[in-house]
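Given next, in structure tokens, is a single chain: the form predicted alone.
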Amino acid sequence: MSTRADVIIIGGGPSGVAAAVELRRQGVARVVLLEREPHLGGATRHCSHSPFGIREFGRVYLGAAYGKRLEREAGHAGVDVRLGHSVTQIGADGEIAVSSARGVETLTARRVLLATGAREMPRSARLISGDRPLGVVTTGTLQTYVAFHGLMPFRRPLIVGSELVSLSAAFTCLTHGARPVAMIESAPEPLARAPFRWFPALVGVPFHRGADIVDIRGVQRVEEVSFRRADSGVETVACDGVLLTGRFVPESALCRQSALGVDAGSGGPAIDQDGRCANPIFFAGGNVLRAVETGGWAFREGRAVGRAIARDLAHDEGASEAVPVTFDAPLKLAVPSLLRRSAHAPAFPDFQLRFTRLAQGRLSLELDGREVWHKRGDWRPERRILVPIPPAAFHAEHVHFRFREGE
């Protein structure tokens, strides 16, 4: 079987749905949205908390209700939504191999948008040693158990991580009959610094920074965990589960398996200021670009990229050669990581930067060796830093972020 579309969107989360709706609003006729799950909404469907939808829809939704609103928006816009469709391969000419209950089919499109989102890093990728009992899960798995099955997989978990999602995970536990024995973070400071000043003490859960798991023990399920603390050696706590939170990575397997590849810093596809990849047929938006932003941020990003794709289809001006955006350590990533010559307003008006660690110093932007922007500060790891893209950057041959520590 085969289908020809103007645009195929892979991923039915906030970014993919927003792009699909915007494409239809801009008059693009054949927009196909592929989602491997039985419903749209992406990770937001698993969230039993709010707020979602304030800026997009002018009201507050819980995660599941927000997902249903996205489904309604796609339906009203006339998007060809195909649920239960898993993309297995993407081709350089816009061919998409898809597996579903109908079998395997090939879809083709003039443009393809990758909106596959991000996922939390599992135990295997964290290289945590020890036994392999039941009860070691990520936040996404926990929220799936709770939201869709009414189950809590443990009663006394140890929570690993100190991001905003770690607070969401703790809140889910506390509101569904589980009391965490402790929260630990391997970094010397929590990543969500302000909330961790008061949240653990408020709910009576010990919080240990500079702590790494060294062993998980249990036969049928988790029985105890040992972790090493920088200030007091190894400590062992009795618990019945380990909840791994945060440390998100882009869901970019399709890129890795194709000629698109991934950006070494972000782990997602490299894009220009309109969300266009190195192969001009492909675009990307949302959390596949860098992990991880809010659902609202991904929605707005998807809408902007959808608008850029519609303009590209209408004018078909072709893509000029891309100039890479380079940076000094300890910067981790820059999105967009490519720039192309352009006369229109970009979908991404700002560079999005992140640091790998806490750093103090002078950050500057250089175009062809000339400094056009700078700022001094204390730069925290994994925090979004926005730098407006100057118009001259689209015509520069060398774009570089320089960092001088201690200045």
The other form holds:
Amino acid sequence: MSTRADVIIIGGGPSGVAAAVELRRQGVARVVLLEREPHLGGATRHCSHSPFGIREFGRVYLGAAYGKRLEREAGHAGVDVRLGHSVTQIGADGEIAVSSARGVETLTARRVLLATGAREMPRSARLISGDRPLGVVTTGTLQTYVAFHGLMPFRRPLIVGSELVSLSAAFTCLTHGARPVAMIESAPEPLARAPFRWFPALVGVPFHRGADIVDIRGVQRVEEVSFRRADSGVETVACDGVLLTGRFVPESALCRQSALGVDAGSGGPAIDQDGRCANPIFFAGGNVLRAVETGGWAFREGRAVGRAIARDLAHDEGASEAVPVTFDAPLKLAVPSLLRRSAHAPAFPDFQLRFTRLAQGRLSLELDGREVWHKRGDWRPERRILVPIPPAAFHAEHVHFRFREGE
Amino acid sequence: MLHDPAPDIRETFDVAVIGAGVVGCAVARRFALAGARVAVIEKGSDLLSGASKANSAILHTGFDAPPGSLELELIKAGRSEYLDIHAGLGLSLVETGALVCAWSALEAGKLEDIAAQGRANGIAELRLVSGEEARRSMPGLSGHLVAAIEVMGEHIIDPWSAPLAYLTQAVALGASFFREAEMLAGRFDGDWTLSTRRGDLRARAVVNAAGLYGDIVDQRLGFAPEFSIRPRKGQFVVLDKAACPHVPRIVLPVPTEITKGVVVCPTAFGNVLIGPTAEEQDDRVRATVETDTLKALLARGAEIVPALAGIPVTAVYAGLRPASDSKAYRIFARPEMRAITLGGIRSTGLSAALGLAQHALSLHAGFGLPATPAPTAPGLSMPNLTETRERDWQRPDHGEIVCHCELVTRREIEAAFESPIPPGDFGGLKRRTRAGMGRCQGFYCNARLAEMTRGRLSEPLAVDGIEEPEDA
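Take the protein just shown as the form predicted alone and give its structure as the form predicted in complex with its partner chain.
The next block holds the full complex; its first chain is the one shown before.
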């Protein structure tokens, strides 16, 4: 079976649905949205206590209700939504291999949007020491246990991480009959600073920063965990699980296994200011670009990229050679990481930057060696930094973010 | 969750195989094919619960085995039988060949001896090549390569489906598989009475294939200690499937006295393995991974194949090899007691298992028991989990894809539970289907699997349902 679409969108989370709806609004006829799960909504479906929808729909939705709203929006807009469709491979010519209950088919499209989102890094990729018993899971897994199946993977977990999602994870535990034994963070300061001043104490869960797991013990399930604290040696706590929170990474396996590849900094596909990849028939938007932002952010990004794809299809201007955006350490990523010549307003008005670690110093943007923007500051790890893209950048040969630590 | 019946003392088996690792499964198959009534007694809640669950999945030629050794003979016999039977059992066989890589002049100086040993071992398809020539067959190799030996005929296989096929074939021929049935004591009074955690059973002969517990099982059978097991841990890193195009062949180092060394090789599932380490320890249970060691393995992998740097880690694991106080296999036959011990099968068990089974049967023939008529081997086709042949997700009506990273279907998971030897624990389900084995390690599918496996595994994924908080 073969289908020729104008645009195929891979991933039915906020960014994918927003792009699909926008493409239909712009008059694009055949918009196919492929979602491997049985419902739209992506990660918002199991985030049961984060409010979604305020800016895009003017009201608050919780958990699966937001996905239901996305399903209605997609339906009203005339998007060809295909649930339970897993993309197994993407080809350079826009050929998309799909597996569904019907078997395998190949779809083709003039443009393809990757909106496959992000996930947390598992225990294996974190290279954590110890036995490998049951009960070591991520926040996303915990929340799908609770939200979709009414199950719990543990009763007394140790929570690892201090991002905002870590608080959400603790809250999910506390509201579902599980009592965290402690929260630990390997960095010297919590990544989401403010709530960690008061939240753990409020709910009676000890919080240790500068603490790393050195051993997990357990034959079948987790029985105890030892962690080393910078100030007071190794501490061992009895627990029946380890809840790994945060450290989101783009779900970019399709890119990695195709000629598109991924950007070394972000781990997602490299895009230009319109969300267009190096291969100009591919676009990307949402959390696959740089891991996690809010659902609302992903929605707005998807909508903007959807608009850019519609313009691209209408004018078929062709894509100029892309100029890479480079940066100094300890910057981690820049999105977009490519720039192309263009005269119109870009889908991405700003560079999104992140640092790998806490750094104090002077950050500047240079176009062809000339500084056009700078700012001094204490740059915190994993925080979003926005730098407006100056119009001149679209015509520069060299675009570089310079960082001078200590200046 | 016990699916199978408990042992019954009123029934006398022809042979009791102690341990359902790869060796025990192969032995059970060989005896069942010879017409014996076989009991397999396993301590764990599933087969492959010990040493056999973690290895490098290579089917060796034996080119580097000790010349003239029983190990070499059994590797060759085991490999040869695998080549004969794999297609009939639906098992994969991927011929990658291997390169023994010398990274210094010193190592290169040893290649000639290794090649000579390989030829003496009867492995003809083996030749010395320059670093440049080796890189032509595998361009991903580092430019630091000095020279290499190319060994044809080295294969990678699915290390879990193969022993499962052996045991499934034995069960189809009437063998009984008793799990969570640790053998506690044995008494010989003309026949054996074996006490297990699940009850007693009688057998005319016993085969000790207890791997990491081989010496303990010999003691429990009342034998004077002939050897002692010294577990040797091996840690591994599994890289994302994006690594696979860079590693088309098995890359072996020049071995030392202690170990074959760190191998970089593709897997039949489309990943790349880096490992193992070789770490002596006393503990027979704990096989921990360690952050620093895993980092060192990643660094070593990237030295050998530079493009591996930065490719994400999919999984990490550690296994214990049942090494003994000697390099040789520790095989003992006690005809007067009708007992065979297959001990100290250190790191070549997967390759030699079928050969060990043949050897055990020939030792058993010396026990003077009446021969049994050999039945017809039942047809059998294992589900394919490897990337080299069609997978279930490529066929219609698979229900849904449950594990997105490994593309495991609901139909495959249900088939595993409905199979003659259903999974006893989550590890067993993963080994039978690959569910949860992929890059997200269950972020997307673990909860769904918790629901699908409720009441079906010895240790459930989920604790009881959600409780209202008492004091929050």
